[in-house]
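Let's start with one chain on its own, the form predicted on its own, as structure tokens.
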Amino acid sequence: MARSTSKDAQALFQSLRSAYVATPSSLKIIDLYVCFAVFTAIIQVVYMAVVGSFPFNSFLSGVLSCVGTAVLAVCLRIQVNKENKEFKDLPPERAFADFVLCNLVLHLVIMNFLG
């Protein structure tokens, strides 16, 4: 039983890897940016757990900034992906402009929340 589960997991990872190799480099860069934002949020949560959360609004602002940026980057990835038929008429420049504008609004709100 455990042997077949291990083989299934290896087959799944192999198929995911072969599918991801065909992904354009622009989408891989966005994926790396999302991973960085999520990793930064995790580091902030671990730091808060170890040291404490004295200025709690600062901790919350930092985590929400990372998570919000990651969500916006995922939306950008969905819009820029050529295989997504729903956004086929949307030029990549417009998607990136929307991403930048939404990030600007997000970070203005975050800066306001800091106090």
Given for the second form:
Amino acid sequence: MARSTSKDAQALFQSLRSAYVATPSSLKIIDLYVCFAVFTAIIQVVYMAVVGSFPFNSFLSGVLSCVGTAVLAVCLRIQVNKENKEFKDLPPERAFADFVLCNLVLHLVIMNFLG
Amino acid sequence: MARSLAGFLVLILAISICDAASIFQPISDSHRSAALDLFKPVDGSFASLEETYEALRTFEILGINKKPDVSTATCGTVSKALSSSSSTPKDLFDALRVNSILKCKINAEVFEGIISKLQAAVSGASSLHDFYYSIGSLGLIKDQTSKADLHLSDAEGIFRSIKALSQSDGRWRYSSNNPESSTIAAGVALETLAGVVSLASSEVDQSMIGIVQNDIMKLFDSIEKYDDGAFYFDEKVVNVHEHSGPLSTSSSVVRGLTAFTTVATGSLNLPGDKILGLAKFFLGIGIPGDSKDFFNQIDSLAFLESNRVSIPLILSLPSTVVSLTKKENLMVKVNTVLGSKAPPLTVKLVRAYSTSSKDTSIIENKELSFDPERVVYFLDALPDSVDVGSYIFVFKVVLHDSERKDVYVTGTLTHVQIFLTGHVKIGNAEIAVLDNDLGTIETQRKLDLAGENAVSLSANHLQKLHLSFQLTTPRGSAFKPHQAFLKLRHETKVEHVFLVGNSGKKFEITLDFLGLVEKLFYLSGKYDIQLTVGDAVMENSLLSEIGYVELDLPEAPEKAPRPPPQAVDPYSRYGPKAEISHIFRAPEKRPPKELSFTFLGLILLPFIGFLIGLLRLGVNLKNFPTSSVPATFAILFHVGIAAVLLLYVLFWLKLDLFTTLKTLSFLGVFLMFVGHRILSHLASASSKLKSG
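Show the same protein again, this time as the form predicted together with the partner chain rather than the form predicted on its own.
Below is the whole assembly, all chains and molecules, this chain first.
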């Protein structure tokens, strides 16, 4: 039973990987970027768990900066994805411009909040 | 507490004496010690010869023997000033004035040289000060060298040219081209004219002297007066550049007047009360704190004392407080202004009356006895009818020698406020607690107000507190003090003051607690009782703690007024405030540095992972535009983003929000422009690619 489970899982991962290879490289870059942001946020949370939340606004701005960027990147991915029929008419350049603008606004707030 | 009250009463007494009596004390030892303090030489000499003269002259007048020895250093300065060819007449005048006191050894040839120089200066003089210094110097040389043949060649001509500077109101001008007339100049001119007369070879025309005497009379018309009988001269036009208060003006006039009357033969009929008033003015100043003022005061008084017109005599009292109980005598002194002995005279008490009733005299026409040992005039005994209180005594000084009446001025009448004090007897003092409805005495205690009392009473709100005492003066009549207060002080420091009323001889107060409960704020408990009886003429004014009364008052109803908050102690109001200790928030616990740096390194790990991932994906920049215009825009776009991020970092580090937003608006417009250009270029390129 257990054997079959691990095999199933292996098969599942195999199919996932093969499907992901087919993803366009631009989306892969975005995925990588999202992972980078999320891991940075996780490290900050761990740091806070270890030493306490004293400069709480700094912690919040750090984490929110990462999470915010990640969310924006995900949004970008949704809009850039060609499979996504909903945004078919939206050129990826326009989506990238939105991404840049949103990031700049987000980071203005973050910097203001950083203290 | 009682001591402080006594001190307070003495203070009130002192103030009221100063206020009421216009007695002028002659120069005394306090002036002598002040003179030694004011005129202190530095390194054996004074700053200038003028100051040296002022100091030496003051010491000479006051007869100070322990004066600082400045003769060696000063004599050198004097002979240097006299033999120097560059000395002005003023320098010579100051040097000669100092020499007149110090009597330094000066060669006769030196004097010869100065005389010819000064004679030339006199004939060439145009302003009043030129005349004053050169003629004054010549007069001083004549005194110091006993040169009988030192004369002014054209005395009448000089007299006339000085007189030409005089004004119609008796004042003088400093020079012919200066239209402003001055009272100080009048004094200077009179002194100069006196010098001219004394240096004249022949008698100066009597009519001219008469004209100048007329000028003096006119000058005295402009004299001003204080309410206390002091007369003074003041400059009408205030000159900003020169120090000329009433003191220097008056002293200049006094100097000129006395100098002129010494040399002028004719008699000057000046009103004696004005001369006396001038003396009072100089004495009324007290002890000036400035050495110049001090010199002016003492010098003028010395001239007044030795003048030929009229010598003022000053009536003064060693004390204006006389105790009836101690049988003190009222003493009066009559001195000249500098405190020396007066000629034989009689002091008469014209009348004395109480300050409250001016019309009824208590004493009339009594002659004071003379005590030759102490040089005082005293009133033997006050009549029995005179009781404690404040009185005005009117004195008159009568000279024995009627011939001297012209020489001395004593003033007509001198009014002096005298306090007759005494020990007031306090009798029949008792305190009692009465029942309200019947008035029956529940507890009664005798009090000895002069001594210690420790009464302990208790009462409730249906009872009354009664206090009574009698005050009798040494002469046996009833005495009504200025202050008679009863004070109740609760344990919580809430105080209530009640005025003790009097009915005839008896002072009494009844406190009906039923009517007072509200005023006492329904505060039950121990009340200290304090009695104050005080008056300026009462020698045994008292502030006595009688004891306490334990009050049992009903509970306060809801709407009863609360006791007022305690008044702030007036002494603490101006004292230092309590120190404010600032409490700062304790700094938060910080993690160790190493840990923080470790996590800083850890933060970099995902970034490195990101870069590695990019490499593995085989990311390239092949899509970067190759033609020059889009490439420029692409670079500018990235530079723009970097600039905005850098601005954010600066915002974090030092800029404020407004500066940031201002810069950001410019950067944003730039970024929008280049972003739009590059992205639309990319979009058109990709659509071309698609369609192509």
